[in-house]
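The chain below stands alone, shown as structure tokens; this is the form predicted on its own.
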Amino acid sequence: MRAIVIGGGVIGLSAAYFLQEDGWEVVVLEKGDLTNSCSFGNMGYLSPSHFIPLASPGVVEQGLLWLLRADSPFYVRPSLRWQLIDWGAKFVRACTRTHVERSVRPLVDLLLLSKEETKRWATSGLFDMEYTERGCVIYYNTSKGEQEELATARQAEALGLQATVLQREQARALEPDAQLDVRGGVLYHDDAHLYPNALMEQLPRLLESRGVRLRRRTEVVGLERRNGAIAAVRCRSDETSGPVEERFAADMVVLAAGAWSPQLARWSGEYLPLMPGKGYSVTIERPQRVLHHPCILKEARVALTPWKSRLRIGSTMEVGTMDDRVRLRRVQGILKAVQQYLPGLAEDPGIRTLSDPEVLQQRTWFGYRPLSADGLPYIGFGRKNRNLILATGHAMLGVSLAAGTGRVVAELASGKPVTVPLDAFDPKRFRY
């Protein structure tokens, strides 16, 4: 039994694992070289923590505040594309209180999971991919910041999660380097962090040392449906003597293509309200100034990752079509916040070299991180489709998600009973 995975990021090549693991065939179609998709320049998170789905009350008015800065870590590039326009209305309907509260237990479910597998690949000796469980700390200052992570941390507590909430001095002293001027914080116990780069490199040689064929530089092209299912997927791919059209029949396909997602669905006949947020990352080499735990700027959401070597900052969320434009004032916004939450990191001479508008224009990578309209992932059986499975829409979360997400594709895929209760994340929920 062959399976088709279209999409080589972290959600693709996770389903590739568990796909293979389970017995299948397994071809992955990329149509990049797997060097630099958006699973490469994110925060490596994995996090319980983040059980809010993106959709929640107060994010439109706070994101329509935003669209007055220009240097916001929010922004939606205004457009008349009908893709844009439906998009915007399920998500403002879906940014209510009861989807927050039927979305969070079967979403820390999955994360849970999804950490759990990791785990296991990170200790498996597989992986090196300086996998640590470190917690990660949200940092706020101001006193409404403040009421609304103490409420998110007795949610946390009630679902099962560990919480610590810290004063003023506690943080600083949890972070000396960064001599942070904050109000408090929370540290979330349960999360942890990998460096995404070393995964996204070692597990496509890990696949292919098992059979599994990673077809680089291969587009799909066209969708051969029969009798209610694909029967084949068309696909254009560059060699050096030119492209070349193949056709690879498939007894099951899982579409994992990120925000590139809707057109393929679309020629599938399936339905996908799914937009790209593109979102900026700059990597430190070497800092001196050490920063011990991941962490989030509340109100500047900005995110924080150290590792051993390397020190990663990113943010941002531009909703609309995509271009490789680097806006210059978002990404001078997010070394802002730095200074205004962490004065001692920003003193590091990594950091202060990016004060160059060219030399933070060279430094800074961008990706597309897929948006569902209601700021859950899509996983699951399309509506028109018996042997098509979707496994995208994981916005902020591809890291997190992704082995969690990997595994129940395989039990879907194989007609095994779900680890996880998926309804929540059913593609089928929006209709035309």
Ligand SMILES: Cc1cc2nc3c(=O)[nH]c(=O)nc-3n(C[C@H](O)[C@H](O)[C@H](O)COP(=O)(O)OP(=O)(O)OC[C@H]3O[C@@H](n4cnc5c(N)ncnc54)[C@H](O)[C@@H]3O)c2cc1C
Given for the second form:
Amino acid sequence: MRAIVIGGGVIGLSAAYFLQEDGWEVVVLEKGDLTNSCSFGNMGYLSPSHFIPLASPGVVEQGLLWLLRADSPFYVRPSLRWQLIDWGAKFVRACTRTHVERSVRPLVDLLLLSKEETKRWATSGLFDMEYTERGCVIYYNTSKGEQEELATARQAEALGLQATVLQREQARALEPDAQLDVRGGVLYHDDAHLYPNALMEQLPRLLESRGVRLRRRTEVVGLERRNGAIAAVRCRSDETSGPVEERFAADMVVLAAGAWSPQLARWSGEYLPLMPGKGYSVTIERPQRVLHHPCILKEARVALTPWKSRLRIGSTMEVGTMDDRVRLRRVQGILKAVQQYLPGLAEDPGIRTLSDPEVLQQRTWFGYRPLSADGLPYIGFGRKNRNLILATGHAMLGVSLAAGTGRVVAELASGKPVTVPLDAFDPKRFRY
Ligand SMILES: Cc1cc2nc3c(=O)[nH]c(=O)nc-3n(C[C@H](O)[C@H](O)[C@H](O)COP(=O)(O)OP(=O)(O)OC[C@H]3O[C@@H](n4cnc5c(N)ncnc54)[C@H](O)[C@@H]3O)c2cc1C
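What would the structure be for the form predicted in complex with the ligand, rather than the form predicted on its own?
And the full complex, kicking off with our chain again.
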């Protein structure tokens, strides 16, 4: 039985891993060359602590305030595109307490399953991806931020996660080099992190060694439907002799094309409200100032991840844009937040060189997060095709949820009971 996976990001490759393990003949179709996608330059967090979906009370109000600032971490490009309006309306409707209450348990279950599977990869000796269990600290510098985070910490504990509240001096002692200027923080012990670029380099090699066919530079350009199923996937690949059209017959198709998924879903007759959410990161090689723990600067929505010999700083959410332009003011806003919260770290020579706009422009990476309309991923069968599994919309949690998603996708494909409940992630939950 042949499974075709569309998209070679972390979700598609994880699905390929578990499908192959389950005995499927797997072909991954990827329009790029598997050297860059949203799955590479991200922060590498595996965050059970991120159990509150993106669509939650207060997010819209905060977003509107941020729209007024050119260096804020949030931006929506004004547009009359129907898809953006429809997505926005659904997102606003989802920002309720009831939605959050319904979502946290299924999200935590999938996050924990995913962390367990990723840890299994890390300890199997198959990967060297700097998997580290050192938790993640959320630092706040306002009383509102503190109240919100303490409430989240209590909720985390009620869900069985471990959280420690740090007073200002305790936080400062945790990171002596960074000379923290914060009110306090919460350390979420269950979080882990890995170096996503290493995972994304090694996973394709492992898959190929196990017989998975990875077709690079092969873009899916159409889906052939017959009798309520996808009969074949049509592709165009760039060969040295010129473009070549191909057709892959499929018993099962997994749509994991990240922010590009809505177009492909349309070809299959499915409707997927999803927008790209562009984010930036900058990586500093061999920093001289040490940061021990991954951390998030709460009010600024900036994240930092330290690995053995590098440090990454990332943030921003530009909704609806796929224009490949680096908006420098926003990236400078990220560095300003580091200066405010972690003034000692900001003195690192590697960070200081980024004050030159040209250097910053060159060194900035960006990726498009696939944003669902309610902050929960789409995982499951669609409406119109009995052999199409959608696996996308993971927003800020693609790495955190990849291995768990891969595992449940394989279970669905093979008709097995799923390890964690998937009702909350049903792709059919939105109407046209
Ligand atoms: C700044 C930043 C920081 C982040 N930090 C974290 C973090 O710490 N932890 C976390 O869990 N998540 C994080 N994320 C989110 C995470 O990176 C994404 O959720 C994840 O990478 C999405 O993976 P994906 O496989 O769905 O999409 P992608 O990685 O975008 O992969 C989709 C693939 O599909 C391919 N494709 C598209 N259309 C076609 C087609 N027609 N034919 C063939 N191939 C096609 C694309 O080329 C692409 O390679 C972050 C994101 C950003 C931007």
